[in-house]
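Listed next as structure tokens is one chain, alone, in the form predicted on its own.
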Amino acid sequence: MASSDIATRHAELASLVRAHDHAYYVLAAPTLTDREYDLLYRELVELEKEHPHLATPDSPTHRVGGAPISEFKPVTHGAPMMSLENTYSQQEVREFVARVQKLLPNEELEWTVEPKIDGVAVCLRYNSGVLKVGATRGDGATGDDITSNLKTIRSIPLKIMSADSSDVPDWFEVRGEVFLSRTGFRSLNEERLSAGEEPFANPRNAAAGSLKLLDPRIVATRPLAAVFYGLGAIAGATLPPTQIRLLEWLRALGFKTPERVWRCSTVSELIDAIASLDAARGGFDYETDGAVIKLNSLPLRERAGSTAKAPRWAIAYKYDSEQAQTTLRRITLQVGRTGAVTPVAELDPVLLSGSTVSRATLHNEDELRRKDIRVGDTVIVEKAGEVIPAVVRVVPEKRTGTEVVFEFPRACPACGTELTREGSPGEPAGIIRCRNQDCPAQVRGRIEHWCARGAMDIEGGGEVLVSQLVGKGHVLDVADLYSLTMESLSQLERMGEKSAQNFLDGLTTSKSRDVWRLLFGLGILHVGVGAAKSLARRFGRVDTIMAASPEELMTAEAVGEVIAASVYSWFALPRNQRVVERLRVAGLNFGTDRTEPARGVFFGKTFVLTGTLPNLSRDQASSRIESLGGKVASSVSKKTDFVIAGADAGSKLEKAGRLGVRVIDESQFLRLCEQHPSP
């Protein structure tokens, strides 16, 4: 192909990929199938590998994340990024409107009300329509340069797509919020828990922590999104006259804007809009903690001016989160299978968001100190991200003087080993860990993890049985399970012959489980279900994975430097090699040679299972999907191709209806499979 033809094809591919990213991530109206998109994207990647000079900074391929950086450089904003004054009172909203009217006498004021997204404020700077710099708010005048991380977010345009070049300023700053969706937050925490990592406290912390990572390749794996609502400095264009027109202009340039905006002329309309937003925000797939009220006219904003910290023409009305007040009776320490030690608040039971809460996470020692939480305190709890109960704050005015500051021990509460404070690669420091791999709490955790439904799925291998097996010294690692006999099991409390036989049968059945289950079951730090499946698809055999270098491991989809280093280090330890060899001798499935992923009829398709199927278990249905090249996700999103619904299907079925995702039952699914039997 001639050089000019190559450059033309590259430009065409880049334009098509940008257009699809915009349609999918901004407009929620995809124009290509996932398969078609993947083929275009791969062609673009291959073209840039062969002709590196074509890989310009605005190429869609740059979203995968570049090399790690050593530090964030400071960025001075073209115009200050001010914060907003907050209020929880409708009366203060009325007073705010009266103040602005006093500043602008004889003017007829019009207002807008937008969702206040609970995310991280960012500023993007575009030169000649190309993203040059992205930064955090920082102190309002100067933020951190996080351009490499922001480029991984697909709802952020790397290049302005306006059909009319005259609409694009010479350079400008756009302001918005980066967030993690509710479904993304749940999926991310499920993955972190399965990989032995500490879950994030809430979606905002997860988004903020992601943007502060020094390795953009890790950021690229986080389901971040962004919404934009304002401008900073601008040159070479005339500002739109109103906020409503500004949002329309931003949408035309390719930016995602708030999904609902209310336009109000009176205070009563403002109050009604705040209430309407409160009623609607539960249906948004991101956390909102308030309503932002803005003067609609931009020229009038200039006349109203600002204080040193905040504009006089805007205010944030904050909604109260559902919270409950209770007493913290004691703090216990939970030692996980990877040795991470987490403080847990033991509470007087209290009803919160429809369920009774008696325990809440305190996350880590730093969080405990920052909030000055003491044993005996009256505390406020809420469900972070509507999922994990967490202590929000103490109620200091209710202290009696009998409260006790909790001293984090120097030794592991389970084995007495000295604790170490560390941060995992690519993550902030602060995790306190027990380094003794023979710690009984870690051993129990590893055995329970191996037996769990999501791993080797061994019937009867729950907490009670595992605790006895470890306590009596029958099992010290997962390979010991396969040496158990009816005689050794019969010595355990409340272990009848039938229960013992069921457990032994479960161990026998587990020997034929898929390779990814074995990899996941080993409990390697950072290796969740997704990474385990990716490694199994890429390499096929456990032995091939054990022999691979970190660089080779990173050729598997979604396996970055941190996961690759963790896998390599785990298999390099002699004690782990001995466990793996004993599992081989016990007859477990170590896989077959395969270097390419399965490409069955479901290749590139994503399925979600909900409810109880009449004949298939979830594992059976998932295995069939994956054998035909498909993927199984835990939650419904715009990326879902099929929802397989059984009896008592719940919110996933409702969400599929809202998003227009195709819903099928078990019989329809089996008919699809029968037409295309497994290879």
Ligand code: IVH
Contents of the next structure:
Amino acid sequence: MASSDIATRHAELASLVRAHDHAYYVLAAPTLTDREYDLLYRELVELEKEHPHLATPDSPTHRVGGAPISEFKPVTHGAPMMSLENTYSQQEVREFVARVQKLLPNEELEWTVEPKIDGVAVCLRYNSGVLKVGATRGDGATGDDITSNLKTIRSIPLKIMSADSSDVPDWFEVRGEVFLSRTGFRSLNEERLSAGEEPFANPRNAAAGSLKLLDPRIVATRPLAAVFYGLGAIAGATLPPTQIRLLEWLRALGFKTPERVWRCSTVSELIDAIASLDAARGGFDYETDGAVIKLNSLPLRERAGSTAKAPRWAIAYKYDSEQAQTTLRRITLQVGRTGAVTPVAELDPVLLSGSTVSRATLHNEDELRRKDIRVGDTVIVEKAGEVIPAVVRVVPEKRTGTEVVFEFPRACPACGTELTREGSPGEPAGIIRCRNQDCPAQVRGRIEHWCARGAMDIEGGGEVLVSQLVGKGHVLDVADLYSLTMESLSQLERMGEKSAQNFLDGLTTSKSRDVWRLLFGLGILHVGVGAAKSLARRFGRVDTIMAASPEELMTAEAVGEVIAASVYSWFALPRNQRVVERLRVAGLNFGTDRTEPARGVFFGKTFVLTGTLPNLSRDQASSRIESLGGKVASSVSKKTDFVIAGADAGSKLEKAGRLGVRVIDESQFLRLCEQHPSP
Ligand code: IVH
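Output block for the form predicted together with 2-(butylsulfanyl)adenosine (IVH), input the form predicted on its own:
Let's see the whole complex now, leading with the same chain.
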């Protein structure tokens, strides 16, 4: 193909992929099948691999480009990001309207009502139609640069789509909210629970936590989306005259805008719109905590102005969340299989959102202190993100003086070992752990996890049986399960021969389960189903994973520093190695050679070695390249990405020069190796 044809084909493919992303993620109305899309996407990737100059940062293949960063840089917003004043009653809405009318006498005011999305406020800056910077709100004047994380969100356009380029301002800021869908939140929390991690309290926390991750590869696995409702600074375009037109314009540029918007002229229309939104919001894919009332006309907003914190022309009406009042009778502690100790509130049963609640999570000791929750308190409970009931606050007016401050025990309630406070990366602060690996609560949890349907799926291996096996000392670790016999099982209470046989058969069947189930079943902290599947896909065999360095582990998709370090240190412990060895002897499936190529820093890159390197042998250099996902070729061609040249390099070096291939020395190569992997 001539180079102009290549560029044309590239532009065509990029715009097809972009259009599909928009149809799928913004409009929720896909135009291509998954397969059609995959084929186009792959052709685009291939083309960019052969012609790297085409792979510009706005290419749709560059959503997960960035390597992990060590901190977020500050970004100064072009115009301050304000907050909104809250109101809770119709009377306050009436007062707000009267106040604005007083500021704008003789004007006929028109209003809009939009959902108040319960997410994380962000500001995106586009330059010549290309996303350049994305930031959090921060203190309103300066936020954190989270561009590489925001780029992973597929409903955010990397490049503005507009048939008419004169519609696109030279430079503008767009404001909106990043959120985690309800379904996304549920599946993320299931994954976290299965990986022994603390679940997020609600979708907003989950979205905020995800955007704060330093590794965009992990962010890309979080089902985030974004809705936009406003503009910041703008240059080279006239502002739309109204909020309604502004939202239409944002949609035409490819942004997702609020699900529904009402236009109102009177207070009673506003009250009706607020009620209609309340009735409709349960059906939206995001959580809403209120309605935002805005003056429709942008020029009139200018005239109304702002206070230091909030505009005078807009206000938030907050809905009551589904809450109930009850008494907290006791606080108990739950010890999970990873030793995490969670305080749980035991409540007088109360009806909440259609179900009876008698227990609620108190998250951790810090939360307990912050909210000053005491035993005997009257408390408000709420379904956080409509899943886990949580104690929101106490009702101090109801205190009688008999309430007791809960002393967080220093020892594990299950084994008496002194508890420690966690400060490991990737974990919310304040997790208290029991570090005794032999703690019966942990042993029970680990065996139950191994037998669970999502892991080794062992029939009959439920809570009751596991509790007996551990209690009687028959089983201390998962490998002990495979030494159980009919005799040992029949000694257990209420264990008939048939159920014993069922369980033994279940154990036999489990020996041939997939490697990812075994990996997940081991219950390594941070390793959920997703990470286990990714590791199994990448390395194939348990032994390869055991022998891998953290850097090598990170070449598996969506395996970042935290997971890699956890896997590495788990396999480094002799007691764990012994369990794995006994599982091997018991005949469990340990896998076959890897099935997926590495996706390390050198993924898709071809190297040629020439001459003698000062420190590395040819074999050492080759294996470094391959372990980080690259290929080693014997001769230089246009497809070569790097030539590593040592002393006495010959014709290969000369050919590299002729073809314009990049030549590096050993120290430059070693520096490249130290970069973090990116897919
Ligand atoms: S307009 C200057 N519209 O609520 C006014 N904000 O409590 C800027 N929010 O910081 C905000 N949905 O993060 C606006 N439809 C919506 C919104 C919305 C959610 C957030 C926003 C703001 C916060 C104020």
